[in-house]
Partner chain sequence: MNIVALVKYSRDVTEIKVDPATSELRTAGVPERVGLIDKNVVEAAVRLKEATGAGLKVIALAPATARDSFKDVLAMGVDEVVLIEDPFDGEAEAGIVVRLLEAAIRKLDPVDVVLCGFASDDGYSFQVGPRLAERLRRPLLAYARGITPEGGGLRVEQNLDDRMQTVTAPLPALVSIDEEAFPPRRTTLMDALKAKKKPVNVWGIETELGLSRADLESSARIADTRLTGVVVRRQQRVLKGQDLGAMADELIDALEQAGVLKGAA
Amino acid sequence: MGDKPTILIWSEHPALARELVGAARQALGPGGDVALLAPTGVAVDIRSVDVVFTTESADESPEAWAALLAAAVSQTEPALVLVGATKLGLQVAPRLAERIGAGYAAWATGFTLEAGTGAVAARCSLYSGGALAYHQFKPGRVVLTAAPGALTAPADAPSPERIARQSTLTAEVDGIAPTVIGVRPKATSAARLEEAHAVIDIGQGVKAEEDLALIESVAALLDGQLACTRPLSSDRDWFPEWLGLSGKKVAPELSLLIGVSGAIQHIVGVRDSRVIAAVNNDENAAIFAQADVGVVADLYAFLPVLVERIKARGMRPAWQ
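Chain shown above in sequence, structure on its own - the form predicted in complex with the partner chain:
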């Protein structure tokens, strides 16, 4: 550690690894080293990295990655290890912290590393995104996880061309990993929600699957894509995916929330929308505090009127 602190990075997703490298470079300034454990079989842009570890191992279990990271830690002695918060990364990082006796926090949205002392402080998302925790760690190594897009480093962060030292790591998993006996890739959903200009986001206020025709008529007029809260996907199985804490996150021009209560676990999936509008028949619903404009009305009575008024006034989406 000392004067020239090192940050060690790993994510199985090259794009996320690159984001973490950018944030690390920015936090270190020109003085420190960025070390990267490269994802298997992927060429990474190693422009601002000082040390690159590659591995030939075909074992992509969390146990194997934790072992490889522990090996990289003993070679580079990093003050901080940054791991991408995917389902895999969220298994690997706490294991690593336990193994090397490091401090740990999940869902970092920012961090600082003091050059002289190596002291780490981190800002982390808490209570489903409703709060922020500012942790000051005790002296010693720290492991953090960060979700895609959570640590936004400016694209023009100083990244002088560096000549990275490369080395190959091997690590043994000592027999406590489960045995994989079958793998089925998931069907990727056809909906490109992240690219939609408008998202028509429905919740349990929409009672029956037949009612989707009404929602679709609104979506068609607003050039919007349909999305939903978790219960409509997991309980009712109307859609393959949902928005929110454990679902997708979108940031369209408009999100129109229909029959959605506004629970924080859902709102974190839409709160980066430029404009939020809502229709709910309960004037005390939490959604009204989360929206720019809210309509207190029964959706079945209101939406046909809305459709009629949009058509009568010849309104269309600003981007069309």
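Got the form predicted in complex with the partner chain; could you also share the form predicted alone?
Next comes a single chain, given without company.
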């Protein structure tokens, strides 16, 4: 690594690979080399990078790409490996980091290399952009993933003076690769939550499944769709899917959160709503820091009154 560090790039998507090359050039400045493991079957302008690795392997598994990148690492000794944060890339990157004994961080939005040592510092997104983490790695190899558009550097323009060294890689995939024994479609609700104008989002404050009839009466009056937090889906099995960091994300006119505590992993799923209203009997619940409108009340006492008042006044939501 020394005075002339190398950054190794890989993504199966050519456009993302070009973005990562541009970010690498910006970080390296006038010195340093950019090496690229080219996507399968994609021609690469050899004036864009200093080293181009290609492969004739037909194996597109995460294990195979991790093995090929490890072979490229052994030839280039990079300070940093940048991998596109795609579905495949997020499987390849941690495998590579474990294989070569490197530091690892996901969802990078910026990084620097320390002159001389090549030590990497990285800024990474957490909770779908709700927070940032800052990593300072010791000198040594580091693997980062970055999503499309996350690194703001422009794509690198080919240089007529730059002629890349080219090499073909082969690698043995060691270890036991997983075997797919069957594929089943994921269970989903009939209604598309993403298209709903109102989402009635329930949490663990709703005690029993038969209480959903009360919630459904509210949803009917608001022309809304029912949704839930992860425990009500994964633990109680009331719904096939949930809202949150690991589930669906919605942006309706109204999200009415009933008995939801307000964990950030769940709020990520509804934070783009135009209005967030919350009902919780705990005045210190975290949800009230996120809501536009908050009601401190027992949901079993409040919701029947809400239904009665809406019916008595003949109120209808603006989107009907």
